[in-house]
Amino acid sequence: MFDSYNRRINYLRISVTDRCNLRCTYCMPAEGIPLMQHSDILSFEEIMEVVDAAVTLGVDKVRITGGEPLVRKGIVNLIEMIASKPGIQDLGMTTNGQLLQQFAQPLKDAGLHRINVSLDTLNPGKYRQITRGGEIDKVLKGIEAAVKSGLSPVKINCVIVKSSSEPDAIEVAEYGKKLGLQVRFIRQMDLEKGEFYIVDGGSGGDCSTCNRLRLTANGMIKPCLFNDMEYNVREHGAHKALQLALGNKPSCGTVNKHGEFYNIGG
């Protein structure tokens, strides 16, 4: 499917939860966030209705995000459901890695193709400070388990302040090179101020080639991360909500005054 700017839209990012087991300083406040009501969160069946509709419209790539997707109960079952859908050619996930060691092989067996793991520093103390309590050893063991399971590619998402030449970023790049991993550097962004940048080592942030729509955990189809537009799948139905998002996808991001990375999925 193509939007009104002739961009081929074939990528759906699905946030399965707003919950997370970390409190990263650039993502959410130390005290946490007001959580969505359980009844507001889409069931797996509702998510699959959106996936089914998206595939009929031309989507062949899906990425699972959160919050932290691995805290969603039954997540492996959802991966199996999506992977078994004819037409899905690329199925990935983004995770903070805290639970990845135990989930890597089950996710691969269920049909997950690839995984992105967040890692901003190799310094245990600094990692604990950035994530407000995370354990870097769990992430490193999770990455090793992902590689061993056969997930490919395994990518590292490294958040930077301004440049990939920052000391922590250089260390993460060297770590990735040593293990044969792809490293992507993501500059800190601000939804409300409309500050966003092209991902170093990826294509995210380039509005001219944007190929994605987003589904939030509570059922909103968003045509753009940096925009307040959203269409409720429970109100419109999955097919109509997707069509509305496609038809109103803007040429470029502006600002988002009502959403946050933790409940949209980045």
Ligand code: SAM
Contents of the next structure:
Amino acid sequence: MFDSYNRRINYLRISVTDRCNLRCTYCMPAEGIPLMQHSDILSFEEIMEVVDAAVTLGVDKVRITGGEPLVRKGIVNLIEMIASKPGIQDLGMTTNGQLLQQFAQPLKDAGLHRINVSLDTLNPGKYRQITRGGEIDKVLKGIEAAVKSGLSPVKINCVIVKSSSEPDAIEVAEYGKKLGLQVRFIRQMDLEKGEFYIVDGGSGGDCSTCNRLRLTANGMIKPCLFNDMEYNVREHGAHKALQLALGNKPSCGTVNKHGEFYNIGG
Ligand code: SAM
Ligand code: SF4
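Could you output the structure for the form predicted together with the ligand, given that the previous block was the form predicted on its own?
Next comes the full complex, and the chain you just saw is listed first.
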């Protein structure tokens, strides 16, 4: 499918939960967030309706995100459901890695292709501080398990304040190099202030080549991360909501006053 600016849209990012087992300083307040009602969160069947409609419209690439996708009950089953859908060429996930050690092989066996693991520093104390309680050992073991399981590629998402020459970023880059993993540097963004940047080593944040739509955990199709627009799949039905998002996808992001990374999924 093509949007009004002739960009080919083939990529759907699905946030499966607003819940998270971490509280990264740049993403969530320390006390957490008012959680969505369970009844507001799309069931797997409802998510699959959106995936089906998206595939019919030409989506062949899906990424599962959150919140933390590995805290959603039955996530491996959802991966299996999406992976077995004809037309899906590329199925990825973005995770903080806290639970990855036990999930890597089941995810691979269920049909997940690739995985991005978030890691901003190699310093255990600093990691704990940034994530407000995360354990770096778990992430590192999770990354090892992901590589061993055959998930490919395994990439690292490293949030930086300003530049990839910050000391933490340099250490993460060296760690990635040692393991042969690509590191993507994501400059800290502020959706409300309209501060967003092109991802260094990735494709996000470049409006002219944007190929994505997003589905939030509570069933909103968002044409742009940096804009408030959203279309409710429960209200419009999946097909119509996707078409509305496609037709109204802005040429470039501006500001998003309501959305946050943890409920849109980055
Ligand atoms: N919980 C998973 C994780 O952390 O990988 C998936 C969801 S998280 C919202 C997706 C990505 O968004 C992560 O790589 C995270 O570092 C990034 N992110 C969160 N808040 C951000 C911000 N304010 N600016 C830039 N990236 C951000
Ligand atoms: Fe959770 Fe990911 Fe946000 Fe960190 S960046 S608080 S791990 S959703």
